[in-house]
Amino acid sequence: MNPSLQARYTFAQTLAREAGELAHNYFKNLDQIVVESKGTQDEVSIADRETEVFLRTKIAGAFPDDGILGEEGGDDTNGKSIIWVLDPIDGTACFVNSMFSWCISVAVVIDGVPSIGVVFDPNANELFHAALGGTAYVNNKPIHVKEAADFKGGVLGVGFSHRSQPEEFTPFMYTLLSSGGMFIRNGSGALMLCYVAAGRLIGYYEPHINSWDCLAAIVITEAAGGRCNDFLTNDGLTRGNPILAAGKALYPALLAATGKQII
């Protein structure tokens, strides 16, 4: 690992848990925090405000010519090679309704290759982490996708938004239902994926997705041995994409499953 990457790397790591030890503190005293609507489905704490602010702040001290796109503080990317993609708190429904399904999520992207992924879940003291052509973890420990041979190997993690259309996803569903296959939805997009990583579910699959949401954990299934779909394609860092992850094996049949080209 070179070593610009690996002391962008060794500080996100750190950053994610500080910044899960901020969110944490709010998350324990939740009556003193106002909710605000961004739309359907879509809400916002001082929470999130605040932890993004925390996390500009330690990313422009120690790499001030690094680009910053946060999901509450806006877009500081034009022109940068080097590219911090943050979420403060992804499962924000979650988080303000006393629910553990939450978690930090910092990505590096660096000359438009997704190249580092830390996910923090405080509630369940999880990192998981990786770097581009490196292992994924969980803390201290490698972690590997799990291979199954169709949707009957395990569980499958789904997403929906109201960005997509419920015409959109329902063929989904029937899709899996009908081939014996389960789902969860937990509200945290990353942390799904985490876990997609971690081989406790087999597969990930959302119509539309945020950049932010997913592609720190994107960076973490690859190293895992899964596989994605190329997120990046068409303006995914400021438009979003389809999110499709699982491992080799599987991957097919879970493109198939969407009726969709997704590339």
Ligand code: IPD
Second form
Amino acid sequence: MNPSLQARYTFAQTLAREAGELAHNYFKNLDQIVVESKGTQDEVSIADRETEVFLRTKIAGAFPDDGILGEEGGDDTNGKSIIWVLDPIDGTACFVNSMFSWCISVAVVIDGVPSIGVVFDPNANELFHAALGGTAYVNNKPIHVKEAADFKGGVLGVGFSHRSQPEEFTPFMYTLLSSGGMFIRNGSGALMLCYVAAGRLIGYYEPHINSWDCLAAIVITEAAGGRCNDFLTNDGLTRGNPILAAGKALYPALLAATGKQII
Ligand code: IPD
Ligand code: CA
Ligand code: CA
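Following the display of the form predicted alone, present the structure of the form predicted in complex with this ligand.
Next comes the full complex, and the chain you just saw is listed first.
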């Protein structure tokens, strides 16, 4: 691994664990936190904001020339070839309601290629991580996708937000269920994608997701032998895109079930 990639990969793992500890301290004192609405089913708290400030401050200290794009703190990526993409808390709806499926997501895009992915789940003490060309791990254990032949071969993760329309999602659910499939939505797209990488889920589909929700987990899923769509196409970094992830055998059926042209 080249030294620049290695330095950021090592740094990102420590960073995500530290940010996870900070967020977890807020989680243990939820009664003291004010929750604000950003839109339909879209909330934010001081925990999200302060965790992102922590991440940005540490990255700017260690790699001052790198760009940063984060869900709560905006876009400081103009003209930069190395970009950190941050979701301080993915699964905020779970976090603010005392449920455990939330995580910290840290990705690094180098020259337009998602190159580092680190996702930390403080409640399970699971650090999912990978760098381009390397192995995917949970903590120190290598992980691999599960190669299901069809939807009957396991449980599929799904996601939906009100950035999408119900009518573009319900036909997919009909196809999945009428093919003998089953679904789960745990409120954190990043974690469910990591579960695909770890072979716990057979795939994941969400009609629209933002880059900070999924880029880290895409690196991890691909390193674990899975296939994802080309998320950064059509301005995916700033505008988001659909996300599809699965083992290579299931991917064509998953794509067909969406009824969409997804690159
Ligand atoms: C959301 C979660 C959710 C997904 C949404 C995301 P947030 O992120 O990942 O699972 O369905 O698309 O916006 O708001 O919890 O950071
Ligand atoms: Ca998110
Ligand atoms: Ca978030």
